[in-house]
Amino acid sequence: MKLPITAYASITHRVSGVFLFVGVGLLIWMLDASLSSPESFASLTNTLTSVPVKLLLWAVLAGAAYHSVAGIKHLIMDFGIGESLEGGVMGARIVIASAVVLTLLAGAWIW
């Protein structure tokens, strides 16, 4: 059975929400470490230069980008825009394309 693009967009929106729930813990830890003391800020700065940490941060930002764009699509649909089958497919394509662009921009910012 082949799922339509709207189903993939919906499933990945839910998965990205769960991923963000965990990823926000990482971001809160980073905020705490950056504000605790000058020494912990320097340690965090050194940690953020490693490739695995950059990849993890990029993944969290990619999840946030996708989840945000898909959430905006849902808000627009709540106003009755794009509720048809064609509108749903177009909205899913726009969400995926926008998320790819935002993820690439986040990667350029991190690296």
The other form holds:
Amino acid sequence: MKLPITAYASITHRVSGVFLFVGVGLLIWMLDASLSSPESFASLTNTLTSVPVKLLLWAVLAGAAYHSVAGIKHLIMDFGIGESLEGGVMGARIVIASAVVLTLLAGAWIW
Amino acid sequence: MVTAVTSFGRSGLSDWLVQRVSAVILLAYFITLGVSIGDGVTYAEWKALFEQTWMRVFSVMAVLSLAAHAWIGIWAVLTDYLTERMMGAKGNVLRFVCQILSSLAIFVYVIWTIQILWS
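Can I get the form predicted in complex with the partner chain as well, since the one above is the form predicted alone?
Zooming out: every chain and molecule, the one shown earlier first.
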């Protein structure tokens, strides 16, 4: 099925939102481990050196990056900016490009 | 309207506004966390940050924003796809079950976070 880029940008916003709803459980678990005791903090730091855990965290950060950028686009459009067909396409392109850049930066941060 | 009783604010305009305000709070909170972690943080620094009143208040604001934001977002998704129109009568049952499970998860997130902050 061939859909316009705006449709992909929109469905990804939804998918990333649902994914983050689950992913935030991981973040709260990390917050718990990081604050409980010096031992649990050390054990968390150790867990975060494993590649699968890094990949999982990267996925959550990628979801957060996309969802944030797409959300900011919504806020900008609420002010009446870019509410045309061309504006929508341009907005979707900017969102996808910025999310890719932020995801790469998040990867660099984790590794 | 069956779906309207499960929406967050029982009003689309109210949900629209709450979704945006909670989004801005969450974004500010996650940027603050990112900046605080920076290149790495020690347990002492991290623990000290979360012992400050402003950080605890900000964290509670963030988890309550998450609760509202997730409720509104999940509701929007569920009422679009798990509906009678899309899948017949079982759509209503499935949507209701998913709604209950989501609210339970939201409740757990809020209580868990508050317990982390004050333990």
